[in-house]
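Shown next as structure tokens: one chain only, the form predicted alone.
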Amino acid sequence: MDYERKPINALKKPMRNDYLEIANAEGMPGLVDSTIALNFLLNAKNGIRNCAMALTEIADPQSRTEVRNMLNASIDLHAQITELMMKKGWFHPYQVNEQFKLDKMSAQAALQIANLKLFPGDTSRLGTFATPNY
């Protein structure tokens, strides 16, 4: 597979509290994509662990075979997700300094998002949630 390699989108400027303007969402698609991929990777890892634990509890040979097949499929899925994230520049398991930079950027973005005023007092913009003026 040929993936486009581009690093996680860093927020180039501080987020504005004016989230209603689409121009202020710059950088968010890359952050969202990498976050979804990381969540998928962690869930695949959790599935691997659960299958491995289940194998130690199962006595029936047919059931063990099925769970072993699920375990192998989960390991393959984890490898594919890891490969995708590495090719996209979202995960650097062999370069600790690069991974640290990504983690720091993600933490800064999370702090900026947490500080946004998500429910402003004035939402009376023209074209945004148009409501009749009574």
Second form
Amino acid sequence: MDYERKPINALKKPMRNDYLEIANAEGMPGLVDSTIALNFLLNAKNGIRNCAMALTEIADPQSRTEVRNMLNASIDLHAQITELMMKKGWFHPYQVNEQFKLDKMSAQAALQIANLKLFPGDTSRLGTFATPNY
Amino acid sequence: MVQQNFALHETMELHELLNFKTICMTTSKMIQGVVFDQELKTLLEKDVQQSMQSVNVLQELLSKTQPQ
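Okay, that one was the form predicted alone. Can I see the form predicted together with the partner chain too?
Below, the chain from earlier opens the complete complex, with every other chain and molecule after it.
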């Protein structure tokens, strides 16, 4: 899938009502995917840290082996996510300026989304599920 | 073979990893319905598969121990 190269993390126009506004629909796939990819990358990073920290606390040999396998798998996955993000232009580890610009735009876009009334009213949705005891 | 309890801190660490992996697996599975990019989706599914394996292994390990 080809994204518009630049600037994927910027909203085209200020959002007023919701993400379905035509003016902003244009860059939306890139915005969504880059955000999710960053979340995914941070998760992978945390996973690596958690496994490494756990290893320093565990003495049992079998557990150590299993956790080490997990750690290795996490590191591989993290590398793959990084590679994909660099290929798509979502992540620029070697151009810090570019990265900062992108992150600032993402932050602005996120702020605008956070400001929207996306889910107005009662969201309990009880009645659509079998919840007799709620 | 003598059933040996893990030390408390070992059990805690494994338990925390289990929680983390469970949440990662759920998130990655859920978010697959949102992404547009198919390569990203493939990686997410890979994460789900890895996490499933991890969760099984961790459950297996934790089943051998009783928190004191």
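If you superpose the two forms and keep the largest set of C-alpha atoms that fall within 1.5 Å, you have the rigid core. All values derive from a computational prediction rather than experimental measurement. Numbering follows the first chain given and starts at 1.
Core-superposed comparison between these two forms: residue 111 shows a Cα shift of 3.2 Å.
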